[in-house]
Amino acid sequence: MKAYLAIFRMRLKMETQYRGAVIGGVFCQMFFGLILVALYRALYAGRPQALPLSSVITYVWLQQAFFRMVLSSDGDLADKIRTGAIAYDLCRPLNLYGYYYLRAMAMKLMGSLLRAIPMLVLAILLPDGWGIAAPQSLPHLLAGLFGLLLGLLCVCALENITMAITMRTLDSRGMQAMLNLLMMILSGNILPLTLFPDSWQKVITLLPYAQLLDAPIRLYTGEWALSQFPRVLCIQGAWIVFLVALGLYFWRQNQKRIVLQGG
């Protein structure tokens, strides 16, 4: 146990290393959601909707303060699996999922907080119309938090299973494109959830990708009830379990049979 927990802090203080990239990282997602805010302001101006207008901008803004712990994913490992370091990693007396899943969530947790934190103050500082608002009440942000938490593991635990892939396809590309991809429409990235047709939601918010940032966000705001968290949570946890069941098992049927390539 003392060696897991050396690496992930030790992954936590690499990630506090690349200040450029944060600074970087938050002026971008400030700008982006800027432009969202006023395209939804346009929408509400134009058409009201049910949901109010102060939900939906809160929900953007926490959108883009946790973008990079769903979009983020570890390049050295990706590089290792190519050119055939990985080897030396098989060597090491530790489970290589729980590894690098340590790993994955060190880099999006510490990624995640150094830019959100800077995010959401200024969030809170714009202009009432622009801003986020304030949580529903206290129980609901924590529930939220703890959701947010639930969300951490589930898309590690989605991560390392594209990982798994990527080590009999040599490419991580493919894979990681299509990740991203559903991760950005089914977790409300592009379009907030709750904007979706109920039908659709009935759906969407029975996928993992829903789990990572929308649940969270929709129990922070109040518009799901405390009654329902614990629903939400078994929902969040019923997907990490089997994804973690389904990453354990793609991992070990690689190191049962694995061809390393480089020199």
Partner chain sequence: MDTVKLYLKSMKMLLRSQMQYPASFIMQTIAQIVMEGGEMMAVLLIIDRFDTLHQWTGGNLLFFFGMMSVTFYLTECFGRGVTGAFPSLVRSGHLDTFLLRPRGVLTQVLCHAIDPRRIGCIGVGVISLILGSRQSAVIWTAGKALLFLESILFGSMLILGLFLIEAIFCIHSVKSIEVVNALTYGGRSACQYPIDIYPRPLRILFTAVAPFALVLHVPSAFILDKPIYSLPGFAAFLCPAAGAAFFLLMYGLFRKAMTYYRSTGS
The other form holds:
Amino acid sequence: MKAYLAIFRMRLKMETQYRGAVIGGVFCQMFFGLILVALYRALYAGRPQALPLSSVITYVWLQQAFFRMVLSSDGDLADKIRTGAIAYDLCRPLNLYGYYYLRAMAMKLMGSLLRAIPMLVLAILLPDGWGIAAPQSLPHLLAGLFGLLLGLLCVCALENITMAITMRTLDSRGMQAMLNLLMMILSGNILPLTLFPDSWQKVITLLPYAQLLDAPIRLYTGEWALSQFPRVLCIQGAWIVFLVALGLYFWRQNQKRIVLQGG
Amino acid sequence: MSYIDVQNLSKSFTLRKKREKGKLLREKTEIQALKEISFSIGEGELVGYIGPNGAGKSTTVKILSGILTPDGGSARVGGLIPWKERKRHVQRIGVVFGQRSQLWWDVPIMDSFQLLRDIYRVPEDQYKKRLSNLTDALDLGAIMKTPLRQLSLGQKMRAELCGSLLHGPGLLFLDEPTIGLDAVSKLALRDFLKEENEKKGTTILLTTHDMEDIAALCSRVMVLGHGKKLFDGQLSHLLSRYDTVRVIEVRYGSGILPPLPDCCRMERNGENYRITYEPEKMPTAQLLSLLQGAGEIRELTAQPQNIDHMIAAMYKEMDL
Amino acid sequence: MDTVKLYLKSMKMLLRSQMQYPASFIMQTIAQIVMEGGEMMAVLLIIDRFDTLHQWTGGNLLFFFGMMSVTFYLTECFGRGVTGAFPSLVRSGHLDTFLLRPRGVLTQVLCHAIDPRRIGCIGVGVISLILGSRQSAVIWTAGKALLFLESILFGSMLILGLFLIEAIFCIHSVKSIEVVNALTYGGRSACQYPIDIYPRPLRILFTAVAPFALVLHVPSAFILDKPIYSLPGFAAFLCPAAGAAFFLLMYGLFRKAMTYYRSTGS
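Now that you have shown the form predicted alone, what about the form predicted in complex with its partner chain?
To see the whole picture, the full complex is given below, headed by that same chain.
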């Protein structure tokens, strides 16, 4: 348990060391957020939608603030896979799945917390119609936060599976780029999922990608009533169980394969 | 009128330190890489340029080849100021960095050479002539169609040399050209450089840590330390000042060498002994009689000290 | 002319060396198509939901999107030395080698790299342009075709100029380049859509500072027969020159910066 906590502490320390990069990143993300808000304001001016504009703007800001969670950023592990150094790790008597799972989580959590807090403060300070709106109610906020946590568990499990798969392919960069992109589109980063055609949304919102940010944001803005919360929890929970089981299976297979080959 | 003329050349770099805790601004430290050095080199000379790491050798070469702009002082190479008339200047020089390649990694070296021909605007007939000469002299014929990345270190260095001489430069800067090469490649490279210097009259400035290179090629050496020129003259003059130690190796058929006086250093390897001593403190005749008294000598060789040791002694004395 | 020949020869050589790994090339090109395809899909979905944006129809929006993506990725394809490889050139000390040759540094940087995978993105952009032009029922004339090419050419210069800022920062070994990236990539994102939909500060930024609007939007609007900024027709032919001006300014600063270049010492 102590060792696992240390992973988080190390990560936080690393992130705070690169203050310049964090400040630059916040600036960049704010700028992109402003451009997107300006675009949706212009679109809404011509043709208002059922979903209020303020919800879309809030959606944009929350997406920007937690951008780091979307991006798979474990370049270290990807390098290890590319160079084959991962073979050493696979031979160690460690629960590697657990280790890399927590590593991915620490990276996403610590990396985005440092950026999300200043960004959300800035987004609150923006003038009316530009900034982030308050949550529907306190229970909505709590439901959103809880959903975010479960969504994170879900995405980390997903990432571990993609890692396990890329471990088997030789040139993983193209694969990685494509999976990253799938994540960006299907999590609502490029275009809020709420603006996708309604028929598509029925399917997309069920996918694991949507669990990370889309579902929590909809709970936060109140687009989904609190009565939907149990349904969201069920979907997230089911994905977590399924994805973790699948990931464990893949990692075991990889480990076996490499031990059989004798490293 | 000398070919390279350097007067009071200075260059300093500012290093930004990592920000310390609680301090708003990063501290800066200034490092003086070159402190007003002056020298001149005549056309057709082959000069060795030595000094410990960080002495400012590379900085000098980079200024003279037009990469860096100095802070003060002047330098002229063949009448041109390198950093001001860069394009005209580099047309007439060749540079080889031992650890850095100027050829293209993934393509056959032949293609690299052709691109260099276009970059330097070498007329076709001259290019053909030079290429065939260099191919012979550097024995490149068999590897012309091989990509650079597949070549051995020695082959790479030969290809680099060819690339830097295709435009027929009158001046060649070499920065550690023999680093990492095996003995055969090293000797071949030295022969080539010697010939290039003697037959074609190419002026060469050779920066290296390999004293064997210097001893084999250069009659004149310049020693640089802490950004200052410490010595400029014949290698033999330099060495005679530090050539104070001799080495005797002796092999016994039987008998054991008793402990020697403190001023001698003894290393033992089975029956073989290696004794390092200073004839000033321990006369050779006295040492020999000690050795002879110890037992039946099978073999004995006497030699001057390794040149690297001499240079190390020199650096130590100069407080480098 | 000689320089152009050198550039073309270098490109040919680089292409040949990259094609030594065809599987990797194909995989990465597909990834690029998916990437840019995803961006285009976002535009299509927006059109599906909102139909129009101010005075612009869906076809118009596709045309604007195509203009940006063709221009941007052409620049990244042929200008990769500046747009992608430069920081590593400085770090590896390769820039030293360029200074040792009797050619301009920027020429050699451009000759150093090509990114053929971008052909995927460019392809998506071209499709978007064709769809946009069809749906907007553009009547092409020789003048419009000329303007189209001019816009792409000067647009590339503008983008190259923006990446040169990054290079200048790099020469001075400044690490936090996110601010510059915000202008370059932010400009790409924002100016996929016509400038007149944005509020004043953004309009000023992308007209007067990084003139995407002058270089891409004014000509595009002219081609679509819906002039913006109430400018007369001939202005559409003049405005793109702002891209060249921007490039020249940055090129001047780049040359200035090179005199402060301190090579990474051994």
